[in-house]
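Consider the single chain below, provided in structure tokens and representing the form predicted on its own.
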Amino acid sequence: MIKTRFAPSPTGYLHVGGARTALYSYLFARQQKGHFVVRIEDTDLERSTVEFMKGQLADLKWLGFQYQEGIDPDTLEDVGPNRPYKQSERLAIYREYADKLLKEGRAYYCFLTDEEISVQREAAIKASRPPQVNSPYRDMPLAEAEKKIAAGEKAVVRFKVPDLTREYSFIDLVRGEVKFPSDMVGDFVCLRSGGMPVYNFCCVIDDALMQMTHVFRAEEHLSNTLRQMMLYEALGFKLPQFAHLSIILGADKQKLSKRHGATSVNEYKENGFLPEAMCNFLALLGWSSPKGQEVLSMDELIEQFSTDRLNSAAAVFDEVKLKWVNAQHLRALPHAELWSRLAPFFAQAGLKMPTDADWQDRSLSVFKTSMETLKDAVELYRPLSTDALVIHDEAKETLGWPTSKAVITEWKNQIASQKEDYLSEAQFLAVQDAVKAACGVKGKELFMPIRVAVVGKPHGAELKILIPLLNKKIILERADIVLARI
């Protein structure tokens, strides 16, 4: 059975690059009717936090990734046969495999201090040699090393890179054949002196024991592959198929970072982007639809995804394109669904919106084509909030004009004479013409006082759009508030 995984480190928020890695892993597993696993690589105890882990799992849930094994995003409990899924709870497993390598002579205890290692590396660099560690403890008998440890000395466990120079190669699903000469690396650490495993060691063991068949990961992990291949071989594990994904750049062609703006999934969620749009956009950063589609649902992504369409060239994170993709998904939502997604943004902004479903439907027909994100709706709908009108400072000049009081008074009278609770656009235009005739004004002396009486400021959205969505009672109340200020 096909198995893929996503293994974030809970040392920060879920980056969009990590989300893309998770997405490709998820799509491939689903497309192949396999399993997708989420485990947590939290061996960096100083930087890892439960809050970051919760946030990352919540982001994966928001994106719509359903997994068969891993840590439940709601309960944080392990789910699946290969528990535990946090590396910090698997230390005994790593110790067992380190001991296996030690007993077989494929690893050794190294007692070199940090200072001694630094001296070695500086000398190697000066001599134009690779800065590899040359440990005098490489051939020390295990029993002798264990006596030193029993006496209180500190040691790391180093993998003994085979002396025989050979070539390691594998077929990368993105890059084709990749070759490494074995002397590219020197003896490397598997366990630190405190017993904590390093990334390459625990990653290999977890992937093997959890039966991973395919590993999707970022391009920067390519340099780890040689060490991991050596460990797979030494431990007798089957090598999975690797797919090293292209790097993601900002618009300036530099590696995507916070200087480019939002980079975490949560930031995009808070800024009003839809999860289905994020998945759609991220999928296109290094992959293309065989049908040439730009807008795809999750089901379409699963159906069409294949590794042969992954591109090794760097992908550019184009936020303009992301907004366009988001707008397509947003406008395709049924109005009831779209309104339910807008509601939290209205609440956060303190807006009070009508609860009538017909009104909501009518308003979305007017405004949704002006939205690229859910957050865009806040300012579009602000004039329609049913709470008391706020008169802005910029309205003072307009309200000071000699004809403004008469215009607003006539506006109120004309509105009060209407029979319906909501005016049509044609009725609004007729009322406006009636005010114009009765007061003998035109241009800004007509439009601006009426706009202040409706939205509290002389500039803003067109009234012919707003008035049909404002209840007559609210329009009259707002007119009274403004007249009381003149």
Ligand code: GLU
Given for the second form:
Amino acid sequence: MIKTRFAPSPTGYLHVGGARTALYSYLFARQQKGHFVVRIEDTDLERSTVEFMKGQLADLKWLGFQYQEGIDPDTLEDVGPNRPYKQSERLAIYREYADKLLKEGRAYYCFLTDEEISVQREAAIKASRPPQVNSPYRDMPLAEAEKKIAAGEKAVVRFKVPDLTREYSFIDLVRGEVKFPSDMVGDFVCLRSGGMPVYNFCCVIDDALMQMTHVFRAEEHLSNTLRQMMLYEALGFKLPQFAHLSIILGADKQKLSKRHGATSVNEYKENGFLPEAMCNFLALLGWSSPKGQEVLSMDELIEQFSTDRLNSAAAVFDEVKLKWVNAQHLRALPHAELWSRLAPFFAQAGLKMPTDADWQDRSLSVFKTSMETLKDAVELYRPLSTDALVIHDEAKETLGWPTSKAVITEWKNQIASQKEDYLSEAQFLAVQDAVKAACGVKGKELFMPIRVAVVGKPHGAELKILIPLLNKKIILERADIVLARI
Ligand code: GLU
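For the form predicted together with the named molecule instead of the form predicted on its own, what are the coordinates?
After this comes the whole thing, all chains and molecules, with the earlier chain placed first.
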């Protein structure tokens, strides 16, 4: 069975680059009817937090990725046969494999101190040699090293690179044959002196024990892959297939970072992007649809995804395109569904919206083409909030004009005489004409007081769009509030 995984370190929020890695892993597993696993790589105890883990799991859930094994985003419980899925809870497993390597002479206890290592490094750099550790403990008999440890000395477990002259290569699903020059890495640490494993070591053990067949990860891990290949070999594990995904750049062609604005999935969620649009957009950062589609549903992504269309060139994160993709998904949603996605944004902005489904449907037909994100709806709908009208300072001048009171009074009378709860655009224009005739005013002296009576300020959205969405009762209440101020 095909198995993929996403293995985030909970040292920050879920970054869009991480989300793309998770997405490809998920799409591939779904398409191949395999399993997708989420494993938490939290061996960096200083930087890992439970809050970050919860946040990342919640973001993965929001994006719509279901997984067969991993940590449940709601209960935080381990689910699946290879539990636990948090590396900090798997230390005994890593110890067992470190002992195996030690016993077989494929790893050794190294007692070099940090200072000794930096002296070696500096000397190597000066002599233009690769900065690799040359440990005098490489061939120390295990029993002797164990005695030193029993006596309280501190040691790391260092992997003994079997053959420094050998060239390693593998076939990457994105970049084809990848060759590592010999001499690229020296003996490297597997377990730190406190017993904490380093990433390369626990990653290999977990990927092997959890039977991963395909590993998707960022390009920056390529150099780790060499160390991992050595470990796979030494431990007698089968190598999975690797896909090292291209780097993501900002619009200025620099590596995407905070400087470019939002980079965490959560920020996009809060800014009103839809998870299906996020997945669509992220999928196209380094992959393209064989049908040339730019707008794809999750089902279409699952159906069309293939590793042979992964692009090794850097991808550019284009916010304008993301907004466009979001707008396409947003406008395609059934109105009831779109409304339920908008509701939290209205609530957060303190807007009170009519609960009548027909009204909601009608309003969306008017406004959705002006929205690119859910958040855009807040300003569009603000004038329709059913709470009391707020009269803005900028309305003062208009209300001070000698004809304004008459205009608003006539406006109110005309509205009161309408039979239906809602006016059509034509009815509104007719009312406006009637006010004009009755008060003998035109131009801004006519339009601006009416606008203040409806939205509390003399400028803003077009009344012919708003009025058909405002209940007659509300229009009258608002006119009263304004008249009480004159
Ligand atoms: N924890 C690693 C990271 O977040 C995972 C790398 C991998 O997928 O092997 O970059």
